[in-house]
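The chain below stands alone, shown as structure tokens; this is the form predicted alone.
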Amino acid sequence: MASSSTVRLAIIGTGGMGAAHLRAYQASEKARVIAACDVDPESLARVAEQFNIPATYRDYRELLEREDLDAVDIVTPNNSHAEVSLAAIRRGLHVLCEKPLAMNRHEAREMVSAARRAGVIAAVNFTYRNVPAARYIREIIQSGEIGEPLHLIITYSQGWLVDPASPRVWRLTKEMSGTGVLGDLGSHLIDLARWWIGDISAVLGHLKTFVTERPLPGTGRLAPVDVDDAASFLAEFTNGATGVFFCTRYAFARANTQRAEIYGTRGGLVYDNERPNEIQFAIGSFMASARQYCTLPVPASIQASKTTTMQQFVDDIVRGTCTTATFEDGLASQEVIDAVVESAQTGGWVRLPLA
């Protein structure tokens, strides 16, 4: 396994977020990416050259068989997360997997059980935990300064599907993604909510698809879109707080916008990922009577310690620590996703945990 200073990694899936993961590993003196795998030979060759990766594979099974590894980073479409993760875990490798962890809670439960039995580090890339403002929000809530949390209103807005001529990519197919925006963006909101407030005990959901056919890349032929374009749900937390969640890919002129408002018995907080180094706050009777929120910089110590999930994953392997979101966190998010899907189908509240 890993030496005291170097973690030998393979990345499986080089498109999309793969390059972002590799840039993060480049920033770590403890990481050495020695192999890459992708079914697309052009993407694989381009990334291998860009990041000086010595070995490339089209089949992850061959990679796992031939390479001497400590860990794998899985950046493939959702429908292969469980299969690849389980294969790596069986070889005793540490695993970092993109979110959502799996296609459903049943796959996620199997992944959690396998990682526990093997005793490996199993992490999920819930990257927004690393935003300085998000970390500061968590510290303030845990300090008790806002009292008992009562309400969370949280949104995540992108606009890349506003044009109906945008192509039908894999994220828009249930077979490859499981759900649409709910799993893609909503999983991040669920994780932040749990990280800040606590576990969710019940949901009431609604899912909407606006454009049901889109052109396939390179052909122009129309193909069905069978996942949600927008997702919203009400939530109740185990501690009695309530939540309102909304995510969409149809927010005009939005690129990647998150916002959260948290209200407690003695204070309120506002988070905006596009302003990562500050928050808004109102705490105490004076600010309550003034009906005033003020902007507060995130402490320099938190800003200076900003990192990535990839760097944390490598550090955890070397140090034997656990600082990232885990497979257990990924499972908890997946349980909520499945409950929202069930609620949207039945039209009623669904309580957790699910069977």
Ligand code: SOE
The other form holds:
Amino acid sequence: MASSSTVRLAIIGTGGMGAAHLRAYQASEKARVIAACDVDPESLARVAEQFNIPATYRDYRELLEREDLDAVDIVTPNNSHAEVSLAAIRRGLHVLCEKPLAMNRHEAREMVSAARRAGVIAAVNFTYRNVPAARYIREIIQSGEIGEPLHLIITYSQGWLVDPASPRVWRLTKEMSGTGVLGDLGSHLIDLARWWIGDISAVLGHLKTFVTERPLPGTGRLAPVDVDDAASFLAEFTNGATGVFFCTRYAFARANTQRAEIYGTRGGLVYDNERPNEIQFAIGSFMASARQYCTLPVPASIQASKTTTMQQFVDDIVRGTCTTATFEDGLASQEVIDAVVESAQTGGWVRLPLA
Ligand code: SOE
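For comparison with the form predicted alone, kindly provide the form predicted together with the ligand.
Up next: the whole complex, starting with the chain shown before.
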């Protein structure tokens, strides 16, 4: 490490999410982004200038030859997460990788084993763990206040594909993305569900593609969409709770809406990411008989400690322990994604773990 409290980072991938990560590093006193890498020279130059990054690379292998790096943040399309992570881990670097962790569980398993062997911090950007309401929900469930969790209904709605002119970007291709909305948004839901309730033991899935061709950015030529636009699945948790999951890119007039209802033996909770500093709750027999849900502000202490995965990653490197979502969490989410894909293909329940 540059000094005991400075972490020298490189960002790999300078698109929209890369810039969002860089803004987060700007807010961290311990982070120093010393290099950026992207195959797209224009985006690379723009971001390097905007964030004052001294060195740029078109090829991540050249970047990884540097001797002065502590960590990399991988914000590339999904099909390079495994390759770039494994190369960085081989160099002994700490890695933060965007979600979904990989294209499938096989890649994700290799990434987990490599990170364990190397003893590096290996984190995944499951960013919604940092929504104050999501953290409060976890605290309440863990406190036992709502009793044993029985049900989770969780949805994630975006609407950008309702527009027929919405272009065929990489997220709409199996080759670069693996799956569609299931990996992109469903991975977040699976992670929140596991973080709140526990592991998932079986799923029954359905995937739907509404529009199978879209105009390519730039040329406008039509190109195939070969991934899911909407994904839904039923789930059973290992603790016996049941779950209903739904995510779509076809939710009219929705930009980025997550909702969840959690029902336990003695209480219920409601989460809405668009109201990040409050939850709704009903706990105990008095509220049960009144059939009332009340709004509860998230405690000031939780609101005040709001952070980003990027800041946590940097702090974790300095501290030497991973406190955010790990590659293991990324793998667990990936296993569920693969099981939903298999279930959608076969039409039947699929039990986890998969072979
Ligand atoms: C695009 O669908 C996207 O940016 C996702 O990739 C993010 O993970 C999600 O947080 C917001 O939407």
